[in-house]
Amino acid sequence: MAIVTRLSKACTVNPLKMSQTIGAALAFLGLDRCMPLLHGAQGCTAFGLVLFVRHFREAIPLQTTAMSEVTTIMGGMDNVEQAILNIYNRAHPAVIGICSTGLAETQGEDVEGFLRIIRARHPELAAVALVFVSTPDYEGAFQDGWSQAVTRMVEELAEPAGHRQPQRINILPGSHLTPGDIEELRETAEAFGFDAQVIPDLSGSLDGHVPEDFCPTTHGGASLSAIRGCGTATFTLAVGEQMRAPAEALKRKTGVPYHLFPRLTGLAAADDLIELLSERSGRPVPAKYRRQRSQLVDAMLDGHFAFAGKQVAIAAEPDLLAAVAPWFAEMGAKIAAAVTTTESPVLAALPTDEVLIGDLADLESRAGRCDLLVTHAHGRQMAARLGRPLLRMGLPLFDRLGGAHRTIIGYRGTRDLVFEAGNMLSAQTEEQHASRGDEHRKLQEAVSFSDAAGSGGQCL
């Protein structure tokens, strides 16, 4: 059992956390024909836009209500109304996802009241889904915003159904899953004959494909009809503790039961997923997954020498931390330092003595003797200062290609993670041995020189 410690510092030195607002915006980017709208100042949207563009290397549709000094004092309803009308007239979206910011929340904006007035004034908006989520950026963290946005999607858009489709299931992925992870999860479900509806679906909208025509909104992702029809599913598969609230909301709204997986990285976790899908579908496990499992076991046998006894320092959102920290422990490594962004029930069960709610500076101060650092791309300077390898994981990854397609779940994803992390640890070990060899040679040279100097009169 880990002790969860929240550090109280005057300032964040090297930020790890990203805001709820950005997490909610990313969730809306997983819907088809959607335009996320941030209710706040232009800078709030600009920072999020830069973050997503650098990470995904794609055009990101993101709009702002552009509150000014005057509207911050007098109220921003006119800004919200004008922004919605501009988006409707120019982009023709199916969904507009409205996320509040700290500015609007501090001012006390009643956005839901605004939306009722706007709908009454503009009947032409009847076909557009307007989903508002309260995401003050002075509370919570990235995964909290994602969770709240998906909860609001379900509450606003899901419809109860009088019948079930036996082969249809809902998948609610956490924000820590990449588009590649989501695609792997969907393909695994489909291999058992299921029609999997993913909400939200970044693998459809931000998987790096090139559209045939320009689209001002998101192109691909979960459709409005799919969300409205999720009440016909036979069950819901949720991934990550952050998705418990959306799964509960969907169950209340439609009666669809759910099964929550805390993680899908690791042999036992992948086994649990395959076992559930086989049991629910009534089908045997396909041969390809039996072979993938065998490959993972072989990779673990080959790689455990690289992991055994190594010390790892990890900084990540709670659900990503809960996915990879137990896996490292299963491979024989020790979690010497763990830092996260916000409270979560999963933290106390992590295989380490203490989990800090802090920043990357807190990780750096505790990771000096670690063999491997694990965090997003903002940890690269820390890794350079400590002279340790950095396994980039999470968001953002702006200094490497292919982050959106990286997969760390299931048999195949875990196998690839064994190779990636194992190679880093092996290289670090080789460098340490080489460094010790150089030091030994220098010592021998120094001793030889000293001996020669001791009898130097004869040498001269």
The other form holds:
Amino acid sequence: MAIVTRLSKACTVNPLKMSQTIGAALAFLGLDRCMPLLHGAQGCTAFGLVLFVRHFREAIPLQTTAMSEVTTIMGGMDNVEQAILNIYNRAHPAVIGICSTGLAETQGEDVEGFLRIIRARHPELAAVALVFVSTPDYEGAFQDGWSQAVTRMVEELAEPAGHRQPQRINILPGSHLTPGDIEELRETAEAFGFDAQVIPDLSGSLDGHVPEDFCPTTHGGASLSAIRGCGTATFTLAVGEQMRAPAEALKRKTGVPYHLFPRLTGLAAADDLIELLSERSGRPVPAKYRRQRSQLVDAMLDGHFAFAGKQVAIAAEPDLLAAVAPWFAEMGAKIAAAVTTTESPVLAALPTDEVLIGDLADLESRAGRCDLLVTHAHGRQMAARLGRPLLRMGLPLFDRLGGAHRTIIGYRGTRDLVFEAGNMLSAQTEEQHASRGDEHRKLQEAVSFSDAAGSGGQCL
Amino acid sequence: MSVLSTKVQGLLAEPGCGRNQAKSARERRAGCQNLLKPGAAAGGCAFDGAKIALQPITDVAHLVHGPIACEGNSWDNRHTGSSGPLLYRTGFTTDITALDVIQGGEKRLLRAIREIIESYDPPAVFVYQTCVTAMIGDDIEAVCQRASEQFARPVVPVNAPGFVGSKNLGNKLAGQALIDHVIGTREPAHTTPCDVVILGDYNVAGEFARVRPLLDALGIRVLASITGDGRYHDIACAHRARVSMVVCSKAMIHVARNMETRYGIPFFEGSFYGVSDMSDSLRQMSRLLVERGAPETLVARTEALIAREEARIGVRLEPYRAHLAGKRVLLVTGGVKSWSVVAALREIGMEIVATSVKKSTPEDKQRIQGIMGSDAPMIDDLPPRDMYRMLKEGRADILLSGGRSQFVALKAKVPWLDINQERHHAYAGYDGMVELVRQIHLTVNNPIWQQVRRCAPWDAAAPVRKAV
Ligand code: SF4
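With the form predicted alone already on screen, would you show the form predicted together with the partner chain?
Let's see the whole complex now, leading with the same chain.
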């Protein structure tokens, strides 16, 4: 059990957090033929774009209403209208996902009202879904924006259905799941005969593929018709506490009940998933997963030596923290420092004394004696200063390849994580031994030197 | 806000800007701010531009006053180098909350400045204004002044909130902040007749290290670099230089002009990219220094150095000729001056199939035309879709551009090399040109290209195989 604290400092140093505006934009990037549109000045879009391009190493469709000082004061109706028309004419998207920035929210823009007027004025837009989400960047954090965007998608686009298809399920992944994680989850569900619709689906759009032709919008992801049809599912599988609100919204709208998994990393967590899928499908667990479970158990047996008693410092968004920190504890390591970005009900239950809502400087000041640092790529400066290994996790990951495919859920993902983290911890231990060996040698040299000097050195 | 508007207008009317000179009085009043098209705009905001221009000052704390979007989404994303202090790479922001939006963020800002000075003790703090805090009326100039007095430390307001305009305008507002608050506020310990100021070089990928030894060899001292690998104290002393050189004219020319009128320091525009431009820059610098009292032998020594370097580089470039002659380049850039690169690539025998001149001044365009002949294919604006088509149709062997179009090229399975600010390689100086050519060679002639363009087995006409 942890106490959740927030320091009363005025200056954030080396931010861990990113804005909820771009968290929402990323959710829209998981829809097929979509163009996310940030309502604000152009810089917010440029920064979000660079961030995602560097993380996913993909072209990222992302637009701006290009507000200026003057249009902000006059009101942004014209800009929103122009932006939607320009995007419609140039890119022919199926969905435009509009996310507000702090600037628009400070002015109290009524974007929903704008959209009603725009709809009335432009019948040609009838086939384009326009989804607005309010995401001021002076509130919440990245995962909150994602959660709210998915909630809005469901509210706007999902349709109640008169019937249920027993094989059909919905998957609502949190922002901390990579395209690799999503693919793993979908394949697992399919192995039990389910037809899974993932909303939003980054594994379709940002999994790193080479389209045949130029595409100005997203290419792949959850399609409009799939979202509309999610009312026919028998149940929804939501991953991460942040997905409770979207799952609730979907239930309200369509009556589809949901199961929420706070995490899918770790043996017990993966067991829970497999148990549920088996139970709901009425099918036995396929041999493949029995074998994978056995591999994970073996990896834990082989790997636990590397983790036992080790001190780990983690900084991550609440749901990623809640996936990884308990798992480290289950491997025998100790969570010596935990920092996160925003409030969440999962924090108090984490296996550590204190969870700090703070920044990377807070982690750095608490991580000096830790064996392993875990955070996104911005932890690299801290890792260099502390001389400690950094397990890169979360977004952004701009200085390593393959971030989109790194999988840490289920038996197989957890097994690989045991290896990855275990290897880093072992390397660290070896280094310490080596340097202790150095000290030992130096000590011996010093002794033998004093022997040679005839001053009667002591025997070791 | 009115002070800022006046400043913006003043900067937009900058007579030293080649673009503005070509415009009529009326166009000039409209400013060089291309009116942005909602839903079809690209590029960073003024705050972004200001940060790019000033963050290379390595020993100061850069504090962003605003919500998390401005700093949290963008920090630590450029590769400007430092030969010493690393504080500039630490991200500082007030990360304002909804409560600050209601009550105003000035108190938080003042506290943040105090926290930074107490924990990091930097020679100065630069405070950046952003959209939301500007909108709610936080007066950063007043807060900075109060903080300067209270903490006896320079606290410099950089008033370039994103929504006043483009990255370019932000560059200029950054320069203005240096003029208004930094340059001329301190005196150097000693001066020499060969002191220069370099303006507008950001030391991307630490590339100034390729230029500095040349200046050292000539006895030319860089009194201040504005701003690549810069130090606060040096920039505060910049007004004692004899000559200034402007490397990226659009960003810092008004600073040079201001130093000329205020302190009588003559300036010239030059470039460190490309062999002939590098030599020209050294020549001009020596000549101006001699005019300002440097020993006359400097000119002859410079010529000797140039002759030696050009001969040496010619030999180093030679082996690449065979690999690169006839290769076709599509050049899309605003950063490293197009004409410098164009000349360099032509020297090695490469063909420029087209160059985008969206951000080039009429003067730049003229120079490109001079180098490439009258039918130089200059394209004003090349939207991603058209660029993709060009590359997909095989009309170029490599795209040289900034990161923005990286995936346009890669998805078309065409080699790509970064030549803008995010790049990791140092292209300045004589050896930098060899590095650029070497990187082009490594990229164009990489064995992956043939493989990734292969048909998948299910797309190709299947050969009938027999088991043996
Ligand atoms: S446009 Fe304004 S709010 Fe957006 S990043 Fe730039 S300064 Fe910040």
